[in-house]
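Only one chain comes next, encoded as C-alpha cells, the form predicted on its own.
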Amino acid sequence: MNICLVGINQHTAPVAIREKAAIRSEDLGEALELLRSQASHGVILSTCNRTEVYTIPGDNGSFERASFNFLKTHLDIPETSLLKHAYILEGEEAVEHLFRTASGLDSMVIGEYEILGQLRQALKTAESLGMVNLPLRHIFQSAIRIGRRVRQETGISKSPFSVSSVAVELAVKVLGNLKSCRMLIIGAGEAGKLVAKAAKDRGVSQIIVASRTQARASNLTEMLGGIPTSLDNLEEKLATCNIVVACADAPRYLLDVSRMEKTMSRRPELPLVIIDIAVPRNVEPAVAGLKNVFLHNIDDLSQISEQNRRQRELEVRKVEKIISAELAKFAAWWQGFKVRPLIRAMMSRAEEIRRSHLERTVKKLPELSDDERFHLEMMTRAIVTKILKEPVQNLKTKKSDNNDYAAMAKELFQLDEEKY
C-alpha cells in the first residue's frame, strides 16, 4: 500500500511540541498548499492531540520524506528534534492507525465522537484543493465508515466522554462539589459547547461564556443557559469566577502573566483553577507560578482518561476485531486497485485479438443474419472472459510483496500498461 503517515500526538509529544504543530482550521488551506510543494496528494489531520500528514508517494517513490519535510518546515525545528517525537508509518500500518483513530481508540478519551467530524473536514478541505486522489479518498471514507460502524455495533462511545467533559471532571477532582462555583468558559466553539453542557450536568451554579464576538457567546448560552460576554470583558469576569476552562481557537495567549497578575491582585485570597485544553494553549505556562492560581493543561487529563480506557477495555477488543476485518477488506480492494492498469491492458489486448479474428472469420462465412452475428459475438466474448477469469482473480487477490503475479502476467502476455 503506497501510503505514508508522519505525525505527532499525545503519546509521542508533550503539549509544548504539539501546539507548535497544530494547524488552525482557517490556516489548513495554506498548510495544504505548503504540503503540495512536497507531495501532489495529501491530507492533513490536525486536532488538539495530533497533527498527522497522510500522503501518497509521487513519481520519485518517496514515502516519508514529503510528509516529514512538511512537518519540519511547519514546525521550524531541527530534524533531530522532530525525530524524537514523530512517528512514521507506511502501508498497512498507516491505514490501521487511521482506522483506529477514526474508531476513537487513539484518542486521549477513548470513544470520543469529535474525531469523525474532524476527519470529514480534513478530507473535505484537501478535496477542495485537489489534493485527494482515488486511493486517498477511499482510505479516508473507509475510516469514517468504520468509525460510524464501531459506534453503532459496540459500546465504545456509550455515555460518551470528550476532552471537554474530562476537563470538567478534573475540576470536580480539584474542587469537589461544583454547585457553588462560577465557571468561565473561554471559547464558544464545539469544545466550549461540550464544556458548557458537562458543567451544566455537574450543577455549576453559574456559567459565563466568553468569545471573540459576544454574538457567538450568546448563541451558546441561549441553548444551554449562562451569561455571554466578549473577550474584552475577561478581566471583569476573571475577578469573581472559581474555574476557568480555556478552549478557544486563538493564535496567541489569551491569559498571559501580566493579565493574570492584575486579575489576582483584585482577588488575592480567592483561589482560581484554570484548565487549559486548547492547542495551541490559551494560557501562558508561567501563569502557574502565580499565588493561588492552579493551572492544568490538556496533558494533565491523562489520569482521568486512563480510567476511562480501563472501563472500556472489553469494548476496545470488540472494536479491534472490527478493524482487523475491515483491514482485510481494504487490503483486497488495494490489491485490486493496484493491478487495475494491468488487468485493463490484459482485457484490452484479449479484446483486440478476439475482434480481429472474429472479423476475419465472418468474412469467410456466408452472409449472417443480425441474430447469428449477435450470438457469434456473445460466444467469442464469453470464451475470452472465461479464459481470463482465473488469471484476473489471482491478480486481484494474490498478495505478493515483490509483485510476482503482476510481473509474470506482463511478461506472459507481453503487455504495455501505458498503451491501454
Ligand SMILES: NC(=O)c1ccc[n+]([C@@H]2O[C@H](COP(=O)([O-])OP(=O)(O)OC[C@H]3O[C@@H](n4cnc5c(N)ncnc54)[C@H](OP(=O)(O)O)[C@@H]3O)[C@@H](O)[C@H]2O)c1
Contents of the next structure:
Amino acid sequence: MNICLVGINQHTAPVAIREKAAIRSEDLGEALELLRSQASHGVILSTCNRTEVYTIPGDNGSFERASFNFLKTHLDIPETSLLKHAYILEGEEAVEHLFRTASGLDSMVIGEYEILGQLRQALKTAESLGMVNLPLRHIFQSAIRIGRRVRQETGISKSPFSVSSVAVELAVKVLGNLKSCRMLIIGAGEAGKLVAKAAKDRGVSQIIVASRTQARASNLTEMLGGIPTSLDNLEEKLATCNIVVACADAPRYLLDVSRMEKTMSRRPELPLVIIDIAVPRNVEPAVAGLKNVFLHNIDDLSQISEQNRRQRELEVRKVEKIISAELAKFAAWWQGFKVRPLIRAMMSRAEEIRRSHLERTVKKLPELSDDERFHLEMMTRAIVTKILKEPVQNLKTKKSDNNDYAAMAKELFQLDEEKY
Ligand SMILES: NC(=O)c1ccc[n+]([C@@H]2O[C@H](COP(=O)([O-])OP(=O)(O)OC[C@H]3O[C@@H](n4cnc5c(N)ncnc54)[C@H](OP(=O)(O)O)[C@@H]3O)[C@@H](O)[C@H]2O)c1
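Having seen the form predicted on its own, could you give me the form predicted in complex with the named molecule?
Then the entire complex follows, led off by the chain already shown.
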C-alpha cells in the first residue's frame, strides 16, 4: 500500500512541541496548500494531541518524503529534532494507525468521540481543495465507519469521557469538592461546552464562560446555566474565581505573566488553579511561578486518562479484534484497486481481439439476420468473459510473497496499462 504517515502526538512529543505543530482549523487550508507543493494528494489531521500528515502518490508518483518535508518546514526545526519526536509509518501500518485513531484507541482519553468529527473535518477540508484521490478517500471513509462501528458494537465509549471532562476531574483531584467553587471557562467552542457540562455535573457552584464572541458564551450559558462574559473583561472575574479552565483556540497567550501578576495582586492569599487544555496553550508557562497559582497543562491529564485506559482494557481488546478484521477487508480492497488498470487493459485487449475476429468471420459468411448476428455477438462475448473470469478473480484476490501475479500477467499478455 502506497500510503505514508508522519506525525507527532501525546505519546511522542510534549505539549511545547505539539503546540508548534498544531494547525488551527482556520489555517488548515493554507497548510494543505503548503503540503501540495510536496505531494498532490494528502490529508492533515490536527487535534489537541496530534498533528498527522497522510500522503499518497498522485499521478507523478512522488510522495514518500512529502509528509516529512511538510512537517519539517511547518515546524521550522532541523530534521534530527523532528526525527526525535515523529513517527513515520507506511503502508498497512499507517492504515492501522488511522483505524486505531478513529476508534479512539490512540487518544489521551480512550474512546472519546471528538476524534470522529475532527477526522470528518480533516477529510472535508482536503476534499474541498481537491487533494483527496480515490484510495485516500476510501481509507478515511473506512476509518470513520470503523470509528462508528466500534462505538456501537463495544463499550469503548460507554459513559464517554473527553479531554474536557478529564480536566474537570483533575480539578476535583486538586481541590476536592467543587460545590463551593467559582469556575471561569475561557473559550466557548466544543471544548468549552464539554468543560461546562462536566462542571455542571460536578456541581460547581458558579460557572462563568468567557469568549471572544460573547454571543457564543451567551448561547452556552443559556443552555447550561452560568454567566457569559467577554475576553476583554476578564480581570474582575479572575479576581474572584477558584478555577480557570482555558480552552480557546487562540494563537497567542491569553493569560500572560503580566496579566496574571496584576490578577494575583488583587487576591494574594486566594489560591488559583488553572488548567490549560488548549493547544497551542492559552497560558504562558511562566505563570506557574507566581505565588498561589497552580498551573496544569494538557499533559498533566495523562495520569487520570491512564486510569480510564485501564478500566477499558477489555473493551480495547474487542476493538482491536474489529480493527484486525477490518484491516484484512481493507487489504483485499487495496489489492483489487491496485490491479484495476491491469484488468482494464486485459479486458480491453481481449475485446479488441474478439471484435476484429468477429468482423473478419462475419465478412466471410453469407448475410446474417439480426437474430443470428445477435447470437454470434453474445456467444463471442461469453467466451471472452469465461476465459478471463478466473485470471481476473485471481489477480484481485491472490497474494503470494514469492510471485507478483500482476507483473507476470502483464508480461505473459504483453499488456500496456497506459494504452487503455
Ligand atoms: N474539542 C476538544 O475536544 C478539545 C479537547 C482538548 C483540547 N482542545 C483544545 O481546545 C481549544 C479549542 O478547541 P475547540 O474544539 O473548542 O475549538 P472550537 O470549537 O473551534 O472553538 C474555538 C474557541 O476558541 C475561540 N477562539 C478562536 N480564536 C481565538 C482567538 N484568536 N482569541 C480568542 N479566542 C479564540 C473561539 O471563539 P469565537 O467563538 O470568537 O470564534 C471559540 O470559543 C483548542 O486549543 C483545542 O486544541 C479541544
